[in-house]
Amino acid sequence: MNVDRTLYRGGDRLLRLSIALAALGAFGLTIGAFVNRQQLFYAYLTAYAFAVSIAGGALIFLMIGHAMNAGWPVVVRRLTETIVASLPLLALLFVPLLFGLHTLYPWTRPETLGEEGMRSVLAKRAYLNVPFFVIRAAIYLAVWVAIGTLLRRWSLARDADPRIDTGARMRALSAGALPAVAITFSFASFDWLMSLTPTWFSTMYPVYWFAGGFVAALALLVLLTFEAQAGGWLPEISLSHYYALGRMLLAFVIFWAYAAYFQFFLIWIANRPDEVTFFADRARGPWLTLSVVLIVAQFVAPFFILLGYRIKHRPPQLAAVAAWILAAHYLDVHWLVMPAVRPRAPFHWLDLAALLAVGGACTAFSATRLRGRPIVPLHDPELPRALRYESR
């Protein structure tokens, strides 16, 4: 494989577009700060949770590949690392949320929750307090950034010098740190999303958020792979690699539906007033419509489409399904966040502004970090086997 040909030097148009969209989104958020501060922070949290769930899902996929010493994912490892490379920026993008904690989270002002709600929140004061919240967030982000940075750095080091063998280190770190990533991801979901309704809880909530983020990360990886191949940067990738990605997409679409169904089913059969509030808020008015749309968009439609054999061997169609899943995941995160503040109007123009700002910034940052780098891990001993991978 020619090293010069695999150094990624494209993406100029994508970089310009993403920077322009990020600037447009930032301008919209600036206006929103003067027009509607509450809507601004909820929109920003939704966009942030959407982006960080995808980066976290990509990190877990990368770590699983290393821990299992898997073969075929080596071909798309650098693209996976590119998604993970957005984590340092996402750590910085968390800072604006610190200025909206009292706007976002009712546990910071328990007197607004009524007598029973205030009593419930005050009982959790040892955990739900602003200083500890900020410390925990710093720990979560530090863990993700440190692991993602080390794995990417060691992978690139072997590209620079084939005599450097970092495979054992990457496997050891991935296998050893997977529990830490799983735990921090779980507590991040508790802190950043579930505590929007501080009197409600669900032990399935982290699994639900992880499943959505993981399937969205796979969908984004399909899109990046398709675009890289269409641009001539990944000519060696085969239909077998697309088939493998398509199978994983199908598997985790089912896993997301499993987590969603059992979270709902367990709360429904328990029939406790303090547990049903979450679903009750999403079963009224326009939120009921969005709930039905979400079931169809994130499970029913992709499940029946991906169930077919041929679709997974047709990259353009598979990429279209991946784009659909990615959009559905945003609706999912929106569905998790917004009913807490918008009982009647599910969407606001600030949602688009926040999505453009966060998504555009992450895209530009990740694209910049890929430029001038090999688009595949050239000197990985598993690469020849990965390129010969066949799946029927």
Second form
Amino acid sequence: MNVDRTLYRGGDRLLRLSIALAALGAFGLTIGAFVNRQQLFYAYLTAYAFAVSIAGGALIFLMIGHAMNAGWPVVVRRLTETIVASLPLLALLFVPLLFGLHTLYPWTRPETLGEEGMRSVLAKRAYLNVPFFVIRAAIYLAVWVAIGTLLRRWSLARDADPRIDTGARMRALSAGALPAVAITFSFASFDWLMSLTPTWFSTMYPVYWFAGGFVAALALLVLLTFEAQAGGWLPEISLSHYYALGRMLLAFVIFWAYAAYFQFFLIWIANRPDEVTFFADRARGPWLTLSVVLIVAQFVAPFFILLGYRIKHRPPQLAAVAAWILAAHYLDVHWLVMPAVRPRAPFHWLDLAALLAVGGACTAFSATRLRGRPIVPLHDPELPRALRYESR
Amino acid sequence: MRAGVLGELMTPEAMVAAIVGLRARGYRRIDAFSPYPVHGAEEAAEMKRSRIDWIVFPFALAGAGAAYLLQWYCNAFDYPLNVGGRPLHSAPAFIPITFEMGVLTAAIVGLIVYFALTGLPELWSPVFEVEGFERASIDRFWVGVDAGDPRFDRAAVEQALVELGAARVAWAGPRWAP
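Starting from the form predicted alone shown above, please give the structure in the form predicted together with its partner chain.
Next comes the full complex, this chain leading.
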């Protein structure tokens, strides 16, 4: 393969656009800081959780690929690493949330929760307290950033010099650290999202959170692959690769529905007062409509579309479905965060500002880190075979 | 293949080349027999994708719908039973069985349709009578043109197979055929 041709030098337009949108979003957030701090922090948390779930999902996909010595994912590995490359920025973007902990999390002010709620929260005080919350967040982010950075650095080192064989190292780290990432990713969902309603709990919650993040990461990967190819990079990607990506997308759309349904079903059928509050909040007023929209957008529509054989062989249409799933995942995170604070009006203009700021910044940061690098892991010994991958 | 002309080839490459050659001569109903799956043979024969998915899909939907209807009929209509104060028509509780019945119907119908479309199980076929054909499961590669092919002409096909490198050409099927 021609080395020069694989060095990514595009993305000027994407970079300009994402920086402009991020600046616009940041401007909106600055205004929001003076207008409505409560809505600001909830909007920011939603956007942040959306971005970090995708980066985390991509990290897990990358690690699974290494751990299993997976074949075809080698061709999209550099693009996966590019999504993961946003993690250091996301660690930095967590800092603003620290200023809103008292606004966001009721367990920081148990006296506002009523007698029963206060008793429940005080019993969890050993876990739910501000210093420990901050330490845990630092640990989660440190683990993800460290693993993401090492995997990316080793992968790029081999691209620079094929004599450096980092394959075994990457595989060992991925296989060894997957449990650590799984546990930190699960606890991050407990801390950052589930504790928004500290009296409620569900053991299925991290599975649901992982399923959403993973399918969104796959969707973003499909979009990046398609866009890279449309821009003239990655000419060797074949329909077989899209077919494989499309199958993964279908599988994890189903997995999300499975996690979502059984979380709902077990709580619904047990009908315990302390558990049903979560779904009762989401079955009232405008949230009932949004719950139905979420089921259709995140499962019913993509499931029946992706079920067909042909769609997975038509990259433009597959990319459109992927964009749709990405939007549905934002709605999913919104649906997790907002009902507690906005029972009547689900949307606020600050949501868009926060999404632009966080999404734009992550896109610009990742795109910058890809520039001048090969768009495929050039000297991976599996690359030629991965490019020849055939599946009908 | 119920009737047709077969040719014996020595290598998988020759088999793929023979398939390409037969297609170039205008034959469409081509069959091939090899001891193992030969890479590129399906592409060379330009085999179309099976339509089994579109046959199975409505059955899967019907199976799921029937399962839902049965649960509704039993629990909410024919013998209404109050279970812990839940509504008689409890859609969430019906979903697991609805889903499982959809999958089960799809699997069973898929199996039946597969057998119907492929004509399996086929305990005897005229091609088994061809001398030396048993080596198609050892080390030889056989390519044939079905007598149902619109351009079929026994002598022409035999000629074509010889030109394409067949070591042996044989007729499979009833003796009285063309």
